[in-house]
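Single chain ahead, written as structure tokens, the form predicted on its own.
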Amino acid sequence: MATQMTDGHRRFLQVLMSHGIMEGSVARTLHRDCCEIHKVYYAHDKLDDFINVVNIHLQPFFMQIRKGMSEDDGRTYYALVNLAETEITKMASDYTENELELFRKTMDVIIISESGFASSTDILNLADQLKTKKMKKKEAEQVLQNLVQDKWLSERDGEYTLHTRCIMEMEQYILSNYQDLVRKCNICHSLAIQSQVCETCGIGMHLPCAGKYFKAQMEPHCPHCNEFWPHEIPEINRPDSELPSSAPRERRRTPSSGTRRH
């Protein structure tokens, strides 16, 4: 494979740059049209390949551009990640010291729930327990709000969870800081927020992925332990071979579809 880097593989890596993240169909898109705009070998099938070639040259910037799933509907996205900073401390020139600790707290609250959502009252009702400076709840509002355009939060009917590129550009934080309280997806393998839980193994998997997983099976069982796997199994209602799965985006984990505690 060649490891060249054209121009065709800069205005890609500039347009990813300029949107921080990018959903599937979309970067598949730009992959095709910087390749004939710069006359570059092109393949519907080597997005991935081409990429590759961008992050042998992003490695002495410690920069990489990862593919990740939408945990709501298991689209594919692909964002440009610094690996050089883990934690929170990256998104310092973005937010003051208590908007950081507002959102270590929210990190907190999503990732200790049962749902991997936490609601804005809940979030608020923080704002006042801040240590470094309280907020009051309009700042607060407009912190959520600032975080879910900058695409580290997602907001749905009041409720929030950590946006794909949250997930995707602090996944070793995460798991490295919440160890004891996720998991990853026994399917994908990538970190899981949102996820429905085996009750006597405690594996878990994602929305999507168990969606897929089960779609053929008419008793689905676990596939770490075999037991009757007792949840709501997801619809996939999209096929697209690109996509691992695809769920309905109302579906959410309830108390009822497993649960992340041990």
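Everything quoted here is computed from the prediction, not taken from an experiment. In this text, rigid core is short for the largest set of C-alphas that superpose within 1.5 Å between two forms. Positions refer to the first chain, counted from 1. First, how it differs from the form predicted together with its partner chain.
- Positional change of residue 200 between these two forms reaches 2 Å or more at the C-alpha, relative to the superposed core.
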The other form holds:
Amino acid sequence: MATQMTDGHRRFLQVLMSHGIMEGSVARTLHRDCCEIHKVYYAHDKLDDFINVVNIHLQPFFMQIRKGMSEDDGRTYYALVNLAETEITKMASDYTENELELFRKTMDVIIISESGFASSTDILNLADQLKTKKMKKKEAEQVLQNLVQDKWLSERDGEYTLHTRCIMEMEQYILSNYQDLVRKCNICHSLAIQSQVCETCGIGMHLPCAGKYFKAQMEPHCPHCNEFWPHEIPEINRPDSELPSSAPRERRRTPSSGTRRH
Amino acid sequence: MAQKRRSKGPGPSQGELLAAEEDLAPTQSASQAPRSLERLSPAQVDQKVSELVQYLLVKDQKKIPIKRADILKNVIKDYRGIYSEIIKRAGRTLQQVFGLQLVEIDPRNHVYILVSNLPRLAVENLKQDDCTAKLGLLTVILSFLFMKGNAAKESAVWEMLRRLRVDPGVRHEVFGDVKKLVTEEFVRQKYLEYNRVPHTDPPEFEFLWGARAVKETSKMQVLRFIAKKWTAILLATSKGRWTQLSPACTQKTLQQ
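Next, report the structure of the form predicted together with its partner chain; the form predicted on its own has already been given.
The complete assembly is shown below, putting the previous chain first.
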């Protein structure tokens, strides 16, 4: 495997940087195109090797192209992340001090909540109590809009959670700053912001991970304590375009008594 | 930026600095703090280069030109003595790893941007990208004007664009007749104003932000939002495959 950077690698890196975050199939297409244009050796299933070459060269700069999973649809995403401890570096020049404070406090609410979401009401209350400088409702709404646009937060039905890009970028920071307050998925062991939680023993799972894990089971049970799993099992769509498209889709309803988050 | 004189305090002589710093020209700023330059290990210098690379990438993503004063204040700090070495190495890294070139668009005030070094692609079908590319060019001009206090001489604008390999006198593979695009189309659309400077003979012109640019969005928003999408033109993408942004979406962003 070649370890030299080529223009093919550089173009890939530039485009990825301009997007911030890129979905798996788009990344694969980009990989193919970059190799084609610059006559670089190409193998369709060697994207990760290709990326490793770039990562070797990025290492001295505490940057890395990282692969992550969306908590919403289970799809793979690639993002260029900053590994240095200064977590808010990328945000710092875009946002004022009180905006950053609002974001950090919103992140607190999101992480501590069970659902992984903060309502806009919650956030507007936070805005009113900022230590740096209070923010009025209209201003806070604009800041939220900017945060969504910049892919730090994502919004659904008036509620906010961390965007996949944010989770990938700030994983280290979140894990070290929140430690036990934060949940890890019992299946894949990565940070879980949105999760389904066992009401008995408290372990949590990403929704896509739960979808995959419980797929074959008629009566889902917690892998840890074996109690009945009270949540609706998410239907899993094929996350990878490489896999055959005729996968059967199962949607089973479980009598749910607990939180519904799908 | 004011040039500071090298401090003549006690402390290690220049000889103790890395040999690579021989290019300490008299024009280099040195800290005037009483603390003298420490002995710098290669690791420390590497760290600084690293920080500068990251800083430049982060700043450039926002498409705001980077001022040398900010670089010195936010990144270089006490390492001013070897500023030129650090910037040289950062430039080299950006080329080798990212295929980006650090270009000084304003040599008097020392303002930089990053430009892609990669060979430009022959763009076959321009329709999809046309709008994005033009908006990108417009943003560059608007940013430049913004930096100049909202107005600049025509000659200054062309000079700046030439550094980006966009020459008003030469037919551009993406923009075509650049001069026409900038002085006619953008002006007609009221994104720019192109005014004659009074009492000049031969007549000189200057560019200003147009009414539409001012009205449709605040200046900070232009710099913030559009600029991100603008990278597409500098990367000379082909078709719309990598710019997941339709012209309509870009237009909407500009109006936001």
